[in-house]
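This document starts with one chain, in the form predicted alone, laid out as structure tokens.
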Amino acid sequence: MPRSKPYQPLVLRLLHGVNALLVIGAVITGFLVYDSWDGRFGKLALTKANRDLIDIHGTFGFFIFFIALPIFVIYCFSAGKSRLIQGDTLAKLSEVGKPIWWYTLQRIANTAMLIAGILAVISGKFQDENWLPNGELNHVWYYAHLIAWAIVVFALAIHLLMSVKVGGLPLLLSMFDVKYRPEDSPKLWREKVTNFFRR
């Protein structure tokens, strides 16, 4: 694979892809739940109040909380830590308009997206699935989850915009590339995981 093309590690592409699908599914079903059971802050009335929507949204949350997000967080704070906020982030923000400034904004957006996802799943776990059907709309954790949903949507938009600004279409397409370099071969994953836990 040519080194001039943007390249993302295979593990990152897989974890990012799974998390992206689950988060987008959770965002959409989360809005539909709010739209059908609440709607105090504006609604589109796309669906009627349906308990199945709550269950579907909860299923997305379950897979994010117990499987996808924990593995992704471990990856982000180990092999992917260069894509998150760095110790010199504040200093780099003073270099407005330079390439490093845009890369720094992208790292902030990446970190915000990760934190927003964590806040969303934690606030979701503290909710009771019977609150909305019972008309109980004023619980603190429900408000926290609504706010977390809004932050996820905002962070996702900024994450995409910064990725386009920094790497353009080639960077976005690199997340969907099925080719990988020899050092990223799945045959080496067991050894890498073993070495990671031996540190």
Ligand code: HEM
The other form holds:
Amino acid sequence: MPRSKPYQPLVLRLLHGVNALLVIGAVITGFLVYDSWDGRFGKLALTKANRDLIDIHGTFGFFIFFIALPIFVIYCFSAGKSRLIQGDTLAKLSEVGKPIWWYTLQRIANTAMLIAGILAVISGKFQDENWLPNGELNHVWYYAHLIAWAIVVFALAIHLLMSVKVGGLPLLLSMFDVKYRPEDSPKLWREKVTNFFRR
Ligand code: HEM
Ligand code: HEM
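Could you drop in the structure for the form predicted together with the ligand? We only have the form predicted alone so far.
Complete assembly follows, chain above in first position.
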């Protein structure tokens, strides 16, 4: 029997895609900032210490903080909430090995990814662009931001592994598919948003 292809709502694909790109961009530029100005916990020395890197990273952070993540969070807690932690999550965790157990783990991984991103942007907002150039490497918020980076990388690994486990490569690819169904057409967005606020 041909297996039906997984389908993701268009709005989810757009919001998720923008967030995934920006967060991965922040992870890479953030690492380069650390690697060039700090490097106390291991170092690849890929780039020379350079203020532009901090600015580029700040720009990624800015867009995630003010635009991409807030809109995605609103989406996830409304239209997308069936893919996040549910009220019965604890009960379902006892059904070890059954499909629902894996779905539950995946929903926990999705939620963890969201929380990791939120931790990174909040701690990011407490950074000062002059700390590293001034050699001030011991600010508590700087350490918090480094830890947030590690949490994002870890959460992303689990998020991808769980998605592959539950739906394989077709599920991963479905998140980046560009085709959409008629009922998902952007022509209907205005109506849907109006209905959302009327509820
Ligand atoms: C090793 C990893 C990282 C390092 C060393 C680092 C370092 C920094 C530094 C020095 C700033 C201040 C730059 C400025 O204010 O213009 C900053 C700001 C910021 N970072 Fe990071 N970062 C890392 C990872 C991340 C990650 C993974 C995210 C998000 C997913 C993130 C989000 C932010 C945000 C939102 C800001 C504030 C930008 C603004 O001014 O609006 N950072 N980071
Ligand atoms: C290349 C990287 C990524 C891939 C391939 C990927 C893949 C996926 C897939 C396949 C799903 C659907 C899972 C399901 O049906 O439950 C999903 C959902 C989700 N992803 Fe990602 N993801 C990536 C990066 C990210 C990043 C960086 C974030 C954090 C900002 C994130 C946050 C989420 C969330 C919160 C959901 C649940 C959405 C909802 O509530 O409807 N993902 N991801």
